[in-house]
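First comes one chain, alone, set out as structure tokens in the form predicted on its own.
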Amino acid sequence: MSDEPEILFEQRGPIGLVTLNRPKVLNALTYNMVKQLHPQLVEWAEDDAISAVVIQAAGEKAFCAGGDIRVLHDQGKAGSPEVINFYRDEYRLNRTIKRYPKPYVALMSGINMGGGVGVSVNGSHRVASERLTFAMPETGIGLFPDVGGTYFLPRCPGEVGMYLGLTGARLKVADAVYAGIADAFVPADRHEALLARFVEGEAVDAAIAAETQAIEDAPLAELQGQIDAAFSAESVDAILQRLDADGGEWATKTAETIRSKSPLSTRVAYGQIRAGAELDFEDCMSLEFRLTNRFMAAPDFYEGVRAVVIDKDQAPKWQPASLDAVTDEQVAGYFASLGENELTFD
């Protein structure tokens, strides 16, 4: 074990930096990071010496890799409450950031999947560098695009929300940027200069348009009319059947990785998408939170990560097997109210 802490905080000029530093398991989001950075989030916010928040991360692999699914699949299995409290506290949070009174500038650099985007995406300014790569790869390992995605996702241009989330495709940071993953692009050799304009006292929005560059064309974007034309299928079969008929690569290749995911995961991130563009962003986390007890009390989020984590055999055996096997009636079950165990905001 490290003796290094997991999360660093310290104060530079006006700027409260957050420092993720776990960079030998690509920052990985543990239960002890959430439970510091919370409160200090909420010091910050009441503290007139502190003019804006940055978060960044140790090591050049990562932001962020998302949360530390090994020990939550251990605890599961061992009916440990920690998971749903982790959970609890880790939806609260990203709240407290979207919500936050202050600026809030991410600086993603490296990987970034699940968890990290709970605490990157969620901020009032993300700046990407071409070091980024972005992710909601959930549906592979049995679960649904969390940490705020049911509310960000289904916000991205046409269907581009509806197709990352169930395929799992990951972004470069043109794309990002051209999905309204972030903001801008600042690169990663700027991005200590651009800190610097903030500690400075340089407000936040005229320093990050200062170190702001060009980017190329998004890919993404050459590709909006055949995701849209797919993608806004009224059901994850409909999608298919559509990818089918188009018969070219592209389609070919989307229609066999949604095919390799949790047939229930995707059936319940359609569902989850589509209903979190009417909602506002606490009760998307609500409804997250309704998911995520009824995705750890089933099998396929432990049997995802025995096949991606910790076998490695990339062969997970879903339950249900196949689409077909899913009933409206399974699905609509995972999105009940919790009753008194609803997610709540103080």
Given for the second form:
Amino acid sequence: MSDEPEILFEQRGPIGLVTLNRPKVLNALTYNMVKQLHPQLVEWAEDDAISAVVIQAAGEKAFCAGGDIRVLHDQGKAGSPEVINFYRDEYRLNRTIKRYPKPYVALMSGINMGGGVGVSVNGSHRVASERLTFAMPETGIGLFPDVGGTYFLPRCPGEVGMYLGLTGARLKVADAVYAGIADAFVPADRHEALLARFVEGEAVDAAIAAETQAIEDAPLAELQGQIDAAFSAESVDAILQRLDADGGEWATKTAETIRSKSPLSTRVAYGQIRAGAELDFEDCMSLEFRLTNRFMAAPDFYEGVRAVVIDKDQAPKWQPASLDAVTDEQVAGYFASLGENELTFD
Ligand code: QUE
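Could you output the structure for the form predicted together with ligand QUE, given that the previous block was the form predicted on its own?
Zooming out: every chain and molecule, the one shown earlier first.
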């Protein structure tokens, strides 16, 4: 612990400026940060002196590596209700960002995964630098791609969102723009200049346009045909069959990656991403809250965090251990209503 605040709020001219401020732990999102950010956004939304909100992060390594999963792991294992309270409030925050009545500008530089994606990609203006590494890696820790993934993944081109959600593939800036996860490339050394334009009162769209630079071709564009051919299949098993039948280098590596993830996670994520195509944002978040409640009561999340973040042996023992052992009833149970505990808004 340090005395340094985990999240900074500042008014600069007409801009409400948010800075994620835990650079030593890749700005991982704590419950405390969520509890401060949400009311501040509501206040700025109602403040006529504020024309837009900008969110950035301290340090060069990360925008935000995700949730504070070690704490969630410890609290969840101990049976604390704090974990579910965290997710409920995080998803409500994500929805406030999605429906924000003013421009919400995310300056994304460095690692941006999981919970970080929830406070950036759901905004109206997503600016990325050459340092961006984007991923939704949750199936690797026995979870599913949440914080709005149910909404934004099915809206990526073709089957790109299914590919990203199942594999946790990492994207650099050109791919992030191609996938519709970022809107503009502004080099990291121009982010301050961009912020200065906002502070001086320049319109957000015009300022971003003035600082936007051309990007290289997206490697994902080259893979689009292969991604669509495999990931349009009707189940995780069928996707793996198509990848195996392809037998090429990319297909083989991609199949191996999916097989390394939690089988329950990939099967639930498949259903989640297909379902999200037809849902509005609020219904997507309510679905995510159902899934979170079920995942927190199952072993894979605790085992995944142990293997990836605590022991770092990268050798999780999933339960069930294989896709075949996951039943349709088990998956269906994850999607069932929570009754009086359903996620609501406002
Ligand atoms: C999946 C995740 C997270 C992850 C790795 C995954 C995640 C997260 C971190 C993280 C945060 C701070 C650190 C760090 C890792 O890693 O949510 O080393 O200092 O916060 O595969 O969802």
